[in-house]
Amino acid sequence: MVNGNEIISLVGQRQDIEQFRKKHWVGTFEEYLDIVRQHPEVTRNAYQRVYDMILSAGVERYEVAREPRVHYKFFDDPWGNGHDAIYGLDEALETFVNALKSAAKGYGIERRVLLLHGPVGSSKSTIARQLKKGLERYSATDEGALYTLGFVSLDNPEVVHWCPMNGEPLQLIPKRFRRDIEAMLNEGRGPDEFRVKIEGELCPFTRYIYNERLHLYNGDWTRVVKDVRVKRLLLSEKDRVGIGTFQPKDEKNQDSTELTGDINFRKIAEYGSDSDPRAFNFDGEFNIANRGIIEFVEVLKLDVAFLYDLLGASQEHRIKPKKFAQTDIDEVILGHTNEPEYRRLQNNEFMEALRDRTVKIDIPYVTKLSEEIKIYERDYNPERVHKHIAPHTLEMAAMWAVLTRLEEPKNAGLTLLQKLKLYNGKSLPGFTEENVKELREEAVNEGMHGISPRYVQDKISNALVAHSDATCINPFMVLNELEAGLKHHSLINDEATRQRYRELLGVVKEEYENIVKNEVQRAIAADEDALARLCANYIDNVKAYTQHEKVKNKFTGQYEEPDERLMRSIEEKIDIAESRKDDFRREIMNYIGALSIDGRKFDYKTNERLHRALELKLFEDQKDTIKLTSLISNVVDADTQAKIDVVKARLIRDFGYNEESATDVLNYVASIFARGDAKE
């Protein structure tokens, strides 16, 4: 058993003291100028830093319907544990990053509030959280380094009065010298390389000390900067350095000083004036977020008094602390809101100035099934819930959620479920990638309404708790919870919507029925040798048929006409019409011939349609021998039980079931077949 000393030793061996020193570097202004000359990117403004941070995680490029798409790996949460990863929103995130790119290049968007707009639970807060977490980590890397300044105390050289707003040290340079110094710092750099640009003024506190020293040294700026110290700046939300968050509260308990700082009444007696910057706390959210990012939670719920500060901060990059002149800030201003608040903004003529200063970026719900599934797999997997999750459980919950978000297709021949499958990359006869693109374009508000992932997550949790004694949860447990919760759903305001969601649950249950029937059929027909024999028999007959030959009967040795009944019994399983049988048979023979020319042997598994037809035919032949429907009556003889156990083992091996869920799904499919037999 380890003791405390061993644990401390382990940490001691692995700690990186050199890295700590690097992150907490303190030097002179002259040394900082040398750093800027070698690494000019340390002077980037907030938008440039955030944009570079996103690119630093990597970019993947791909195409959708022949249109280029970009996936930014930053939003996969590469620096976290993946819990904040965002799925299925590449298009929205591309729009967002393009806005940041425009702002980073100074094209005008840097003077706007970036407003993430979308329904509840669509990842708006997650995007903001990722940016804040990312900035913390990025500022601690060599690529993301930035610096701030302070003045050595005249009374005690060991004490440094650091800038309360973490200003850029180059702001010490007087305006009339800035262009010349920029030229010196940028000398030898090409047009595509980052170039230093000195912008903004010192904060009131640092400006006060600067002017004081300038008078002390009779205007000798070179002596003033000898008193300056520069340190590495590590952004931190918890330490309120470079990252701020503002959330609306009760109007009676909140005023604008929370954004721009307030007077420190205890220091007024010491300094004699409430307009002395040393008697002011520059600790409002705008102040502390300087050089980084400020997040406005539910920004449109803000009182009008706060909006004036927000407008000035976005348009002018300045704030107005009480008793002080306009103060420069450098920060990304990010807000988020949902649909009802945004509609209220549009209908309020007094908010016209805010509308004019916002860039709205729609963050919709996910409309691609495979991406929605990932959201639930992240939180509900055997490692986290310590319980087996039956196949299709999360898939069916995700399918229902996505269906509620899709708009009914205008094409009368297309169902909502088929539309979901097209969006998920499945090919359907008569639909091309261009058609899918048109479907998306005609559904303008798709993804801006429907069921939130949070609701689904809550109901999956309910199912886990309600069935805590079971070794696994299955789709019906979750679907029942989803349906039961609809009557209490706080965001569904009308019975028509509630009824539509119930009907979509019916669609999902029907789809699940088809999926598990298919899996059980394939498990029953998964006898490789029997499939191979059936395929060989079919190919022999097709070959003879297409070449107008006869087939040798292996039992009698006689030559007979090709077995039309056998061929049609297989082809009908995949809806090959009588009028199309010749084309299909020639297609199979041409495929085999092409493989032979390349020196390859035909394998039925490489032809998906034929493989499926053979499985269905074999299932039909073996179904009665297994007597699956006898499971319903609980009267199963030993021979049948042995065959059922083989099928169950295949379900476990090939489809991811465990003993309990495989038994459940066999019983369920048996009841489906029993219903079918009863109808017949």
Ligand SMILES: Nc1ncnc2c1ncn2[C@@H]1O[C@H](COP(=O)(O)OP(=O)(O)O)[C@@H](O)[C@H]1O
Second form
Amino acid sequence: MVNGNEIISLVGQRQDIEQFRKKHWVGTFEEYLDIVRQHPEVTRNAYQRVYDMILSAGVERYEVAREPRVHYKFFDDPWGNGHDAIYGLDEALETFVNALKSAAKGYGIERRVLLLHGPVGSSKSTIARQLKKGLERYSATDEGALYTLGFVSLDNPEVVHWCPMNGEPLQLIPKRFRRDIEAMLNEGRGPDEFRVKIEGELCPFTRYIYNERLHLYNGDWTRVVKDVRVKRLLLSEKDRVGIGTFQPKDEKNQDSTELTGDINFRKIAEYGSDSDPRAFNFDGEFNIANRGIIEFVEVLKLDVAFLYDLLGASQEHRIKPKKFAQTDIDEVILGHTNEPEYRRLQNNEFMEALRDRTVKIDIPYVTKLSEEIKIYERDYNPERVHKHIAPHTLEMAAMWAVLTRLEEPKNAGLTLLQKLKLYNGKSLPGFTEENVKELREEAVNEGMHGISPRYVQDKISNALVAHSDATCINPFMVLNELEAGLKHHSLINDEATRQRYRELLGVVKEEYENIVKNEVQRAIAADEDALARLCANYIDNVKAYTQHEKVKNKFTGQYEEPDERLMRSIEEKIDIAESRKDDFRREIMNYIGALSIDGRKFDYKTNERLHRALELKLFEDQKDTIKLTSLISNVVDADTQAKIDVVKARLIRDFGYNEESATDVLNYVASIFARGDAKE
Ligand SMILES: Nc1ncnc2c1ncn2[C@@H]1O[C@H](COP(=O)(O)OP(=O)(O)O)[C@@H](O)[C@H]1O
Ligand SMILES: [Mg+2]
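Okay, that was the form predicted alone. Show me the form predicted in complex with the named molecule next.
And the full complex, kicking off with our chain again.
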């Protein structure tokens, strides 16, 4: 057993003292200028830093329908072990990152509020959280480092009055010298390289001390900066450094001091005036978020007066703390709003002003099934729920959620489910990638309404709780919860929508039936020896047929006509029409011929269609010997039970079932077949 000392020394070995030293470095202004000469990026503004942070996680480029696409790995949440990863929103995120890029380059977007807009639960808060967390981490790396300043106290050289707004040290340089100093700092740098640009003025507090010292030293700036200390700025939401969040409370209680700081009444007595910056707390959300990012949660719920402040702040990069002049800020301003809220205010007059000064970025729901599934797999995987989740459980919930978001295709020949499959990358005869793109384009509002992932997450949780003594949960448990919840769903207020969502649950159940029927069929037919024998038999006959020969009967040794019934019974399984059978058979023989020239043998598994046809044929032949439907009656003889156990074992091996879920699904499929038999 390890002892305490060993545990401590493990941490001792892994800790990075060098890194700690760097992060907690404190130096002089002169030393800071040397840092800036070597690493000018430390002076990046907030938009530049956030944009570089996103790029620093890496970029993947790919194509969809011959159009280039980008995936920013930053949104995979690589440093949070993926727990906050965003799935399936590459397009929206690309638009967002492009806006940041343009703001970073100073093309004007930096003067607008970035407004994430979308339906409830489309991951807007998650995106904001990722940016804030990311910035905390990035500011602590060498690449993302930034610095701020303070003045050594005259009374006690151990004490530094740090800038309450985390100001950039270069702001100490008087305006009239800035051009020349920028030129010196940028000397030797090419036009494509990052160039230092000194922007903004010191905050009122730091400016006050600066002026005081200037006086003290008879206007000698070189002596003033000797009193300056510079330190690394480690952004942290918890410590209220460089990261702010503003959440509207009820309308009456909104007070501008929450944004721009407040008078410190206790200190007024000490300093004698309420306009002395030392008697003011620069701790409003805008103040503390300087150099980083400020998030406005549900921004349209803000009082209108506040909104104008906000728009002003973003346009001017300035705020107005009570009693003080305009104060410069450098921070990314990010707001989000839910689509119903946005719609409610659409015709409001101040929305005009808002539209002009915001960049609205739509964050829709996911419309690609495989991506939606990932959202649920992250939270509900066997490790986290300590339970077996039957195959297709999360898939069916996700399928329903996506179906509720899709717009009915204009093409009458296409069902909603088929459209979902096309979006999911499945190919359907007669549909090219180009057509799929057109489908997306014709459905303008797709993904902006429907069921939210949060609703589905809640219902999966309910199912887990309701069946907490079961060792496994299955799709029906979840689908039933999804249906039951519709009655009380707060966001659905018309009966027609509710009805439509119920019908879509029906579509999903039908699809589930097809999927499991297919799996059970394949499990029954997954007898490789039998398949190989059937295949050899089929090929012998096809060969004889195409070459107008006879087939040797293995028992009798007699030569017989090719077995047309056998061949057709296989081909019909995959809808090869009588008129197409010659072509099909010839294709197969050509393929086998080509293989044998290379000295290779034919393997039916390489031909997906033939494989499927053989499986279905074998299933048909074996179905009756397995007597699946006898499962319904509960009286199963030993021989049948043995066969059923083999099938169950294959379901477990090939399709991810466990004992219990395999039993369930066999019973379920047996009941479907029993129904089918009864119909016949
Ligand atoms: N595209 C997505 N990828 C990953 N998770 C998502 C996605 N969309 C929604 N979620 C999940 O749904 C839940 C709601 O997201 P949230 O960010 O709170 O939404 P919003 O702020 O838009 O209402 C969260 O658990 C989130 O992780
Ligand atoms: Mg939210």
